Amino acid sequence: MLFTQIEFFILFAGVIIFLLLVKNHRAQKIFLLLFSYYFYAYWDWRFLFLLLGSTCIDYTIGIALEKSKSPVERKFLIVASLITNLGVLCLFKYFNFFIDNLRPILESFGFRPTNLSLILPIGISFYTFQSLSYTIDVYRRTIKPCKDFFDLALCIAFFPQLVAGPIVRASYFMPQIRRPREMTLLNAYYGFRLVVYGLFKKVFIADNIAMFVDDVFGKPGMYSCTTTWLAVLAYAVQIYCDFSGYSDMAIGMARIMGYKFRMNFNLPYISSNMSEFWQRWHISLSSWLRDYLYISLGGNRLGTVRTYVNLMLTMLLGGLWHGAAWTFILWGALHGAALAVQRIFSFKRLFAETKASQFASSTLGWALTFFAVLIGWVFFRSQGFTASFLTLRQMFFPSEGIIWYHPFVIGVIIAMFIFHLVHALEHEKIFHLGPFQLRSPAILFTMLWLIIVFHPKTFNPFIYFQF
């Protein structure tokens, strides 16, 4: 079931008629609960049991970890669980890719391993590292277990962010869980404000260019160099507004509800280094890559070798963390490559302490920035290693090619850039939709019409339920 149809709509309808009238916190809970279990398993019913057993796992490891006073016995407990979560993710997403690559080697020592016939649980990258960060936090002593079962399996299978984030952490969303939800008008305004934002990003931006975007990585090589140029823009601002429009949606519904989740998304193309890109892009992913390994890892407090170390392998695993491809995994290493680098070299050193200068360090900043990200979605996108190559050389060594300029996308693209340097400009006030402005209504109607005249005929899963 997809945010963007209209049967799950109706039922969303129901769950908020419910809560209003329904007063009694417990059964709330409960109730959203269950509608969450349903939820994941409408797409395929057996997969539930991960999902809980996952739970069932994390709930008991959190409460001996609160008892154990043996540090032996609680490192026994977190690697329990860092093991049973971590081990049910490599068998569905990475078993049949460490096999394709490890035969030759296994098959020289006589054995002769087979490619299971598993299909990827929708959402299963996520959950996980939301439960494991519940115990985690438990083991360091940052949160109390939960005692009540309900709680913590609502924490984790809260049906907004369930199969596609924000990753919202146990810390900041079990305080909300126990207290009384608040459901008020000023709420439901701001909720439904982010998934209309949400819904217009994904059908009317992402799925009308998504077709421009298929064939042109479809037929690597085949395309003109501006052609080509032109598809790498279009899929950074189809990923972009795919992804962000997916979380708005969760943000927007869990605020109609009475919850608030942190922003997962920050205009991350106006980032004038890699860093600021990573504070910018899938916040919720890149902070608990940051806390949970990076930190964990060393930092940077092992010496200047160390922490470049850490950085990259931190990168490797988080583009590992998006697909079973060796594709990811260089996406990953560019982006470790681009935070060394960022961490040696600084423009800011090129230029004098005056306002232009700094604007000129920004603006490069910000371009090359920009041209590295861009790269680095070319790898993320294609089908394989030669497909990559095979763009890559009609972006910079160009031969004959189709001719191809989709208005739409030029026009998208246009649209995407003015927005973003009004943003930078810090002139972001004139895309406010406040409550009480008269132009609100119109605007936030205008592109629901949209959206409805102009969704695409086919079907358009969101990007990110393939990780």
The other form holds:
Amino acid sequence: MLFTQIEFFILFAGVIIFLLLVKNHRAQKIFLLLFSYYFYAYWDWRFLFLLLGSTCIDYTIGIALEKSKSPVERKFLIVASLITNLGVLCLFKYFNFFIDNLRPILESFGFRPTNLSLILPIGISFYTFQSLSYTIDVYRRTIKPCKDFFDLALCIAFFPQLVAGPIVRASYFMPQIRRPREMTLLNAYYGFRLVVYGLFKKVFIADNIAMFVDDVFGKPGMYSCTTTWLAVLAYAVQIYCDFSGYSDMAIGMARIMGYKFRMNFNLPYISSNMSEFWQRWHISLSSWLRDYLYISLGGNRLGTVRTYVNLMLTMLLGGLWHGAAWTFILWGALHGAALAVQRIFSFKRLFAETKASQFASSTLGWALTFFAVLIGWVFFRSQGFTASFLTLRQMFFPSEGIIWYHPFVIGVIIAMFIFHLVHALEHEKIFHLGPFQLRSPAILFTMLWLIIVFHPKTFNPFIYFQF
Amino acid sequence: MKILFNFKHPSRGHKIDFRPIAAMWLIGFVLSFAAICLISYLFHDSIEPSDWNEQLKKLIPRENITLRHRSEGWGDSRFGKYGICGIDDLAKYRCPKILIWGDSYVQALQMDDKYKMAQVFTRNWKSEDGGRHELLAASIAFGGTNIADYYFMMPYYQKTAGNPICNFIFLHSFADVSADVPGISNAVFSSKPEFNLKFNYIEPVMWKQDLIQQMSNLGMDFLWFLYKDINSYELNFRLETFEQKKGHKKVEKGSKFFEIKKPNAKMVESWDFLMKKLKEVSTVPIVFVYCPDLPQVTKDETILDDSQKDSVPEFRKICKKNNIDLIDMTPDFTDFYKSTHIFPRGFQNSWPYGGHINRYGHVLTSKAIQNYMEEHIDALYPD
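Please could you give me the other form, the form predicted in complex with its partner chain, since above is the form predicted alone?
Up next: the whole complex, starting with the chain shown before.
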């Protein structure tokens, strides 16, 4: 089920009414859990058993980890959790990718591997990481295991963040689940505001520019240089609005129900270096990779070379997490390389400590970071390397092509630039819609009207559903 | 005003008076409604109130309505009497006329009236003919119609025009002349038990048209589209598999979703039947104007290859058999693209190379019609 479906809004209204009428905390939690399972099963009920299975295994392992005193046994248990969760993820997501790439080698040994025709279960990348964060935290003794199965199940399957994040860790969410929440009018307002922002970004902006982006990227090399650049910029806007829009809706809905999630996107395109970009983009994933992968590999504690190796490995796996394709791995590698370069070389030292110089260095840093991110998006979006290079060629060494200056796309890009510029100059207060400001309902309702009136006629799934 | 907005912030421990908050939200809603009325007036398609035409037994666009089209192209179309774009009253003009029959391609809501093929023809004919043969072109075009519809409409519009000298029928898809194609128009062209044309009478709901008119007058056209969207939406709360969900995809009706690449004998027979029926009702010569769907753009190249090219020779034979001329626009469109690299179809705010024909396509088509008329003017023009 999608947040943008009418069915979801009807049901969500029902959920809110239930939570308001039924005060029993346990009953509320079980209701939310059942609704979350229905929400997941709506896409394909068969895969609900995967989610349930993963939850049962991690619940059992969590309990066993606490009971076990032997380090060997504890290690065995956590490895079991990793193998089970990642095994299922790899089977559905990466099996065919590995088979296709290892086929020549396997065939040379006499094997005849066949591809599996499997549907990728929606949200598997997200709930797998969420589930793993629980067992790893229990293993590290950061949190106590959850004794109540329903609490853990709700923590993993909570519908706002189930299929496309944010990846909410058990250490953060579990205490909120355990205690009775408060549904206040202020929370309802802030939640509603976030949901409207999210819907506006997803439906009005991302979905309306999707057709333009899809066609230009689908026919790489056929469009003119400026049109291709426009499409790359538009994709940067689309993926940001699509993904952050979903996160906003998820966080907003949770807020309405009295749960607080941390923000998942913090204007990543104003970043002046790559580290800052990853502190602002998909924050829940980047922090997960940092805490459970980069630090587990040793982080920056094992010398310079090992630091760069760990950084690169983390980003490569981060790229692979997004999809089973070499373009995603290359995207991760590009970001890893950019992070490494940033560590080695800081051109801030080239600039004097004057205000003007600092401004110049920030602007240069922003330009280089944004440029690197755009190049990365070309690989991220394109259907393979050939398409990526055709697109890049058309960007930098253009030949004649079709001219397409979609007015809405141009308008959106200009508006996004102004929006980010205002934030970068720290004048974001002009966009603030407080609960007691006269303009807030007018603007929020206008955004809702724009969503309803100008929604695209064709269906566009959330981009991150494919991950 | 002071009482209305004298609310206290809850964090300071005061009790909230909800009346001003409710008033604030109500005012906000009203302001937002005004804002969306203005925004949609500028950027959204407007609705088309219709009137019942007793002779045609169908709804036609209401007189003196200006339709704004923004979703593809950017056009304002003013409807005159008889549902015709760009001509206030067809019967008023005494000069000989040519009638250009078509669907949405000829109605061309995507552009202003002055760029449509009929208006371009009239203007260019006047300036190039030097007034020797006064001629007016009128588009008899309604979205969703096919050639079978013109069989039922021709007697009425020929009589209204008074003195047409030629009927040009714009054709972009051979499905429009074939039997048994699921359609959305009034005419039903069936091959069972034998070829026949039937008029599907649809009872008008006039209160709806009046409501549409009122909404249009108040600038609330968008609400009508919203109503249609909600009306056509099918709620589905069932738990299904992924494949079952994919299987619910709606089957679109209308000839544009029904492609004919290579005609079979039955199809060719249906063309012959339809042409004979058209000749029964047409008081003047008929000329088909075939507009190919090219250039096409694939992943790797721009193709100057019409997907329906295999149908053209057969269609030409049937035309000749029935004494109907055929103007094949394929060379014009091909040469135009080759020399200018401009697409005769498409718009910047939809697809740059596909969809309805654009200004360039209309100029090419009107030029082709003009060339035909110059060649045959002596035979066609009344003494």
